[in-house]
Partner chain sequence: MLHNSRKPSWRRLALDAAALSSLAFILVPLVFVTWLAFFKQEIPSFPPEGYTFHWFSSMLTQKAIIDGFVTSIEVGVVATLIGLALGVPAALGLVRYTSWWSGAASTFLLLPLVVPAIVLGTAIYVAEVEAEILVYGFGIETPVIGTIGGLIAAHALIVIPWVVRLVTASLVGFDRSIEEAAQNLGATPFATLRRITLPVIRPGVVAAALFAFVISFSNLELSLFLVGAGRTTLPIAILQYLEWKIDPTIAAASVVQIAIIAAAMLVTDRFVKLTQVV
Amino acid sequence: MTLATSEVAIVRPRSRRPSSMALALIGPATLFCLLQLLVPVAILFRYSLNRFDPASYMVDALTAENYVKFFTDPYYLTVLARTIRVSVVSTLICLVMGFPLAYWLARMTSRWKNLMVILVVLPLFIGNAVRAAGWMTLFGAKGFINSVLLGSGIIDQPLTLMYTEMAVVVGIITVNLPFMVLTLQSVIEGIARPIEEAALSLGAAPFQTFRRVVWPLALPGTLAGTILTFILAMNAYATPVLLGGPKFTMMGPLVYDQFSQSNNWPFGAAVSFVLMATTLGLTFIAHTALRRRRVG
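In the form predicted on its own, present the structure of this sequence as a single chain.
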C-alpha cells in the first residue's frame, strides 16, 4: 500500500504538468485577445449611451435615446430587416451550392485534388472591392450581360441589374462561398466512406443515404459554415455599397456613415451594438435549433 501510494503521489504531479504548461503557453495570447476585443467593445458601448450634439459631436450622458431612435424609426428597422433577409438568403444559397462541391472535393482521390482546393481558395486572394467591380462590369446597363442580350435581340432595353438586392446577394455569395466549401469539406472528409457503402449495400437509395447518414454526420460542419457565412454577410460593407448603391443601405454601410459622414458617434455605436446583438442572437437561435434537431 505504501508503494502504491507513493506511485500515485509521483504520477499526480506529472499528470497536472501538461495542463499547467498548456495554460502557461496559451494564457498570455488568450488574455491579449480578450483585452483587444473587450476593451474596445466596452468603450463603444459607453459611447452608445452618450448624446449627440452638432456643435460638440458627443456629450457625456447615460441615456438610451440612441437605441430608442433606432427601434422607433421605420427607416432603420427596414435597414435591419433588409440586412437579415439578404444574409439569410445568401447563406442558404451558399449551403445549397457549397455542399455538393465540398462533398466532391472530400471524396476526390485524384492527384488534382490539391489544385481543386487551391481554385476554391483562390478568390479569397482578391479583395471584395475588386470582385464587386468585376460584377459591376457584368451587371451594368452597358455591361456584358445587357450587351449580349441586346445584341441578340432578346431584349429591347437594358435590364436593371445593378443597384438591386439580387446584385448584392450574388456579390455576397461569391465572397462567402469558399468559406462554406472549405468548412464542409473538412468535416465530410472525417466521415468514413464505408459507412455510406454499408447504407447502400443495405438497400438505401443515394438520397436516403445522404439524408440519414451523410447529412446528420456533416451537421457540425454545416452549422459552422452557416454561422461563418451568416456573420460575414451581416457585416458586409464593400459589396452592398458598390453593388447596392446609395439607396440600398445595409447595417454595415449604415454604421460607417454614422461615424464618417454624420460624425454621430453615439448613434453609430448604438447601431453597431444592434448589429452585433442581432447577429449573435440569430446565430444562437440557429445553433440551438440545429443542435436540438441533431439530438432528436
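Return one more block: the form predicted together with its partner chain, after the form predicted on its own shown previously.
Below you will find a single chain and nothing else.
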C-alpha cells in the first residue's frame, strides 16, 4: 500500500496540492495589482462624486455634478470631441502605414531583419517628449520644412505648422506606429506562407490574395493593434502638450491640469473616468463591430 501511494506521488508530484502552489506563485503579483490598481481606481471614482469648494477644495458628497458639468459645458465637450477625432484619424493612418511595413518585416528573410526590427522597437523606448522634439525642429517657423520651402521659393511666408492639429496627429502617429507594426508583424508571421502561395498558384491576383487570405487571417492582430494604438492616442500627454501648445487641449493634459493647476480634484477625477469610459466604450464598439463582420 505504501509503495502504491508513493508511486502515485512520484508520477504526479505536482498534483498533490496544486492550488496552494498556484496561489503562492500567482498570489503576490495579483495582490500587488489589487492594492496598487483597483483600490486607487475605486478611490478615484469616489472622489469624482465629491463636491469642489474653492475655499476648502474638496467636500465629501455624493453628487453627479462633476459629470453634469463636463457634459453640459461646450468647452469640455470640444476637448473630448477633439481627442476622439485625433485618435481615430491617427489610428487609421497607423493602420494604413503599418500594414505594409509589418508585412515586409514578417516576410523578410535576410540577415538585416533583426536590425530592421530593432529600428522599429528602439523609438518605442526613447520617450514621447524626445520624438516630439524631433518634430519641433521640423515644424518651427525657422524649422527644416519652412527653411526648405522658403529657400526653394515655393512659399514666401513661413507656414504655421507648430501648434496645429496636423502636428499633433503626425506626432501621435510616430509614437504609435511601432506598436501597430509589431502587433501586426507577429500575426502575419503566424500566417504560413504556403497558404498565400496556394492562393496565388490557384490563380488569385496578389490583391485578391491579400483581401481574401492575408487580411482575414490577420484580422485578430489588426484588431489588437488598432485597439492598442487607439487607447494610446486617447491618453496621449506629451505630444499634444508639446506639438499642440497650450490652446490645443486634449483629455490627458486636461486631467493633469485639473489636479496640478485648478486643484479641482473631484472634477479631475470625473474627467479621468470620462476618459477611461470613452476609451473602453469605443474600443468595445469597434471590437464587437469588427467581430460581427468577420462572422457575417
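Numbering follows the first chain given and starts at 1. Just so we're on the same page, rigid core means the largest C-alpha set that superposes within 1.5 Å between forms. Model, not experiment: these values are computed from the prediction.
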Return yes or no for A24: a CA shift of at least 2 Å between these two forms, with the rigid core superposed? yes
